[in-house]
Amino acid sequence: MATPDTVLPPRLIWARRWFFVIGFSFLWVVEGGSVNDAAEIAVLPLAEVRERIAALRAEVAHHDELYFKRAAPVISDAAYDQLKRELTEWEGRYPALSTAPSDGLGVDDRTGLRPVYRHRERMLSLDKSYSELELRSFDERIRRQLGRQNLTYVVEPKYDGLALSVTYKNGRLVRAVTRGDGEVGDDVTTNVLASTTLPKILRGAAPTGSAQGIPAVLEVRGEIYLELAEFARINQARRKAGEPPFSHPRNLAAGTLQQSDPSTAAARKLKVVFYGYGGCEPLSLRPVAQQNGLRQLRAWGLPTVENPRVVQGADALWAAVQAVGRERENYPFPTDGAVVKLDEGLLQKQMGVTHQAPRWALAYKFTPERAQTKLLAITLQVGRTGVLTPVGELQPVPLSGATVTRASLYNRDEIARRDIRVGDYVYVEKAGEIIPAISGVNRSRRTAGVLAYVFPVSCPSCQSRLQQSPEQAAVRCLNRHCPAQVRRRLEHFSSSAGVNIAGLGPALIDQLVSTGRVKTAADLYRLRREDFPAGNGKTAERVLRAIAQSKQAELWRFIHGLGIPGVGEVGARALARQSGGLVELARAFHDAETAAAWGKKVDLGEASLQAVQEYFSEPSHQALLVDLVALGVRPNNSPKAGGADQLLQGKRFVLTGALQRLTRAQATALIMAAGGAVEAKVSRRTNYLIVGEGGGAKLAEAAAFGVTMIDEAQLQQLLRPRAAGQ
């Protein structure tokens, strides 16, 4: 759990120290506390008290802003629970001064997207704790209020992600909402369907209307998330695209809900759990126990949390926790604590809840583990787009088994917030247990020379006065000829999310940029071998031949390299698919007009098409693609007539359950080879759904729409006539 100097600004933190000091002998003698109570409570001047109240609810009020507004949370979980409890301890002491309620859900509208559907069953959050003791409290209080001994518990590891109400009517889904205020939620629905695999139709629906067993109307209560290893690879692509990673696994779940462009949802691919139940029609219909409610969920074909735990009484509920807690670095998911459920439908309605969390469950949070060191320094790196990212250099550190040298600072005005400064010892802890981050001082430890940070007011790389928008945290270096930002381009460009150019790695874009010889992608097809730095005559060869070969790279490489705001690989694809080549896609969006008709024609959101829009308007931009063609670059993008590679042109495929002999990438790089297209979602306009074992939803939706099914057998004979002729 944090310490109070690692979340209360330097005045808190003060009047902390003195009221401890004063107030400890009053009131170990008039009130008998304990030395914890005194530390926490005191007399104070009511103008104080007020003044410090006020203080913690702008403090949690800015958390509750950063963690649901925009995704960014910059403490950690247990720093911000303490910061609620101190504040709910102090309206509790003066209930005069608690005008403002301090224990509601918050508003989880982490989308920002217009709230638009209200929950047939409030959705509540849950009652954290962080010591046994508050484990076994939690149960010796039910215990006493049920007058039960050896109750039965069901532990369940706490995913961590965004919490989500899904509706099925008749056994099939109709949206998907965030929590919101757990009254009202965002529907998400769009962008769900896009990014995971959530069926649309109950296991044992019948074709048209009810079955048997499945309720008219079922809210199913659950969380979406990003796994590890997709958190890890969408990283690794901003990493090669000179962009900073993301943060945390939950927050770029949440800001995935929140694309306006499906595509870009698509593209990263999500995971739904559920565990819990809402609204039902009819009520008979809704299990009455949590064990019965997971495996029902299950029946229906839904995702659940596996291989619950089971227990009773306190001694081996502690035990599973611990369990969980040894167990979750193994986990595939990010998961930050356990779950703690009374498993009796009966005894949960006896226990009720109160306005924010059942009295019947509790999450039990683990204590990020968490290191101190020295801050050796404030870098800053600049990315492609020009935006700065902050990061700590740290005297090395071991933590969660590595060696830690460097942590993420977030921005510039959390740096200036929490007052961190070089030659500080710091708290380091791993956010989403992957990367290392801040997340407090050790002011105690603060030397009378070390002074506060001052944020430079100029470029790094090229001493351009840097700006920062009122609604954005991001400080910008708006200079595109910046020689950080020029090379941050050019390895997107060459890397193998763009043409793929081998040998052209950082460390050589460095150099050749440094000498003035690359300014732009288009510089690169103007290399000759004198052009290399010395000594570098077998890589010169090298790069030369594959930049030479580039110059017939796919088309969506080149669009995808281009950079574009709004643009990833699946848009880059879907623009690559509407076009003939550079020139001809430029002037398509070269004013709004055109730009409209090819909206109808092209996959992608309204967002995404005014971002290609703005880009294609910029004359340096259209310049650019000028000299590309001009330099000999024809992106291969036309079907071969008569050629084998191109039998699958035009045609639609979506693949469902998994593949023996080729796993889901391979398969798609085969028909995109071949000329085929494929795509997330089954519709009308797809013309094979591929299917593997496992296969859900999308066989009974392809069967609805008509939609040709073939297995992976099936697949290779489209494909064996493009063998045959190679």
The other form holds:
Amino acid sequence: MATPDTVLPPRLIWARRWFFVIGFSFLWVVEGGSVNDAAEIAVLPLAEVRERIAALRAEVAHHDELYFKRAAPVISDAAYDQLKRELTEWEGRYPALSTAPSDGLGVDDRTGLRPVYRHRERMLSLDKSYSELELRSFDERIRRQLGRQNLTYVVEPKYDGLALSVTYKNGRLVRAVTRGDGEVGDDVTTNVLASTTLPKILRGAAPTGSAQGIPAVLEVRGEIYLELAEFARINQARRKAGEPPFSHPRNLAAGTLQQSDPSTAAARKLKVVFYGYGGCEPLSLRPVAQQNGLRQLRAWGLPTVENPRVVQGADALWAAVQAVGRERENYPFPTDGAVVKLDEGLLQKQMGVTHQAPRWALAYKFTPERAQTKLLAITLQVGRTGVLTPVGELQPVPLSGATVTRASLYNRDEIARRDIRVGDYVYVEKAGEIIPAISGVNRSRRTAGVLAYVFPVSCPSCQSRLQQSPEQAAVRCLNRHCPAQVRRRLEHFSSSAGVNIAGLGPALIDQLVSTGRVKTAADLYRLRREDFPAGNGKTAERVLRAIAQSKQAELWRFIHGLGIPGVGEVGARALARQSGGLVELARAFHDAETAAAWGKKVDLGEASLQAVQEYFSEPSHQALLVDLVALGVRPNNSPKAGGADQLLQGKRFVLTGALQRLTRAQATALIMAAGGAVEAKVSRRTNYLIVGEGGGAKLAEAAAFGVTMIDEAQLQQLLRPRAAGQ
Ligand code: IVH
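Now that the form predicted on its own has been shown, please provide the structure of the form predicted in complex with 2-(butylsulfanyl)adenosine.
Below: every chain and molecule of the assembly, starting with the one above.
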């Protein structure tokens, strides 16, 4: 047995191994699996327990911060849950050492910048389970407490997105709010409306005010998420643009909701699914049983969960959960489990809730597939802005039906924090089933010769000294002429998001850069037949033709292709609208004063404007634009260059209330495509206020400024091209 001042660490649940300690030696019983799979174990003195608890708390806090505040988690939910359980177990065993609470929902630090909203009813979370045994004991617990047999449950897929509460007043959508800390969440209405096609009016609601069966106030609860196909589309575009892909659809959905510019949100198509209720007035209109609740949501025209199963008893419950596990491969949305809910409302009430989760529901999480393999090397990829991304090169290992050879390592700090070393055996998981990531190290397999990883001090491509600061996780190569950066920049310039040069792919760019023929975008327009690799005659002809053609690409494509930080497609179009051509643009941003004058005209955020100014304050960038023009580049900047009539050129719009036919995102997109701008606030400079149902304070503001108010039909008229002579 352990001596008085030594203790055993808690059982590491995920590994499902039990260890028994006898004195200072230990004997262990393993339920299947190899010795190498074993989690670390030691006999620790109390001081070390204290340290372990502190370390676990810090680790959990670190991941809470990444998840809740930065929406950029670096470990899987399963790995996080494992940490939390380990901490809870330590704290449970040593209450005297547990002074700080480790629980509670992630609480956002309120910056005061975003409007917040207090939920009418608290938004709860769910307790989690990972095994058949845990699921069966959940059923047993309820049966025991209620004194009933063969209970009815509803089993639903667990959508992997963010919890959302949407309020309808008299059947009209008025607000969408995140869970936040469960009591108060962020008001994300604008971005939800911009990025989804959520019904603005409940089916059955009267056009003016309430109707029978429609609650005066209704909070519906659900999940906002990104479909896997949409996630793939966005990441493909990012890869093409030389930007790092997003790691998980959940993070991208979270990031989208926090955008300060709704047009960025509008460019990503999010979906919402509803599965429950919050506050409801009158309460009599809120269905009691879960099945009826889902049916009612559907009747109101709201999207609800895919294929909910109604089952009776523990066996059927387990079978239904497994069926979701099989089906989810074909779901178009990300799922990480199944949710089981006791059906009857009265029984739910009897079971009650804990401080953050109902006792009548449980999430069954499908553990992500995990494999163990050797980390052979860590390579560093240099992006177009010089940021280095570490990638783990692995001994090939099968995982989720594919062979994994590389995995994400995120950044320098994560490697150090988790002490990942070349030569280690690491666990590889499909984080959120999407991109394989290294989730941990099997320390028991570490051999003596395996040394701590030292992040290189020089760039792997150009050997120049890297910029590393302890405050920033990103490590950068500052050499603008670094061949890797040059390649990435050229890939971006010639991609379909840039001037779109067909046939000029990464391999050819690689060859042209390594022979020294091409260093800048301007060099592409200097290329001749003989500059291409020998024996590639046809390709050379084709690419040269495409290069020549690109001289007349739309101006916004050139601007976007330059890869100015913070200037995406929307920003590039905004800049293109205000400038006559490349040289004019370079002149406009030549110094701070002219740039400031321009800033007033261009519909771009302050940070982006500053980035544009910084970009052009560099003489080599000024020279690049002049070079391009000298080489015959004549970007097309006719009003129709974007493919749309510029009917609303220079006009400023503000939207208020819910439109009937168009979503806000669609209205915004149509106005922008026609050359207009959509702004959040009414000002003296606003030309039109588009008034939808339930528009509020903006009406009075518009009236005060004498702004023209139009409805949706009038907007459609403005968007219609006028016949000649009219
Ligand atoms: S019910 C009171 N049903 O999973 C019950 N939640 O890990 C509240 N989720 O906070 C939740 N799909 O954001 C429920 N079919 C589903 C769900 C679901 C996804 C999310 C939800 C919840 C989280 C808990």
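Here, rigid core means the biggest group of C-alpha atoms that superpose within 1.5 Å across both forms. Everything numeric in this text was worked out from a predicted model, so none of it was measured. Residue numbers count along the first chain shown, from 1.
Engineer: Relative to the superposed rigid core, does Tyr275 relocate between these two forms - that is, does its Cα move 2 Å or more?
Structural biologist: No, the C-alpha position differs by under 2 Å between these two forms.
Engineer: Superposing on the rigid core, do we see a C-alpha displacement of 2 Å or more at Ser514 between these two forms?
Structural biologist: True for Ser514: a C-alpha shift of 2 Å or more.
Engineer: Taking the rigid core as the reference frame, is the Cα of Gln613 displaced by 2 Å or more between these two forms?
Structural biologist: Comparing forms between these two forms, the Gln613 CA shifts at least 2 Å.
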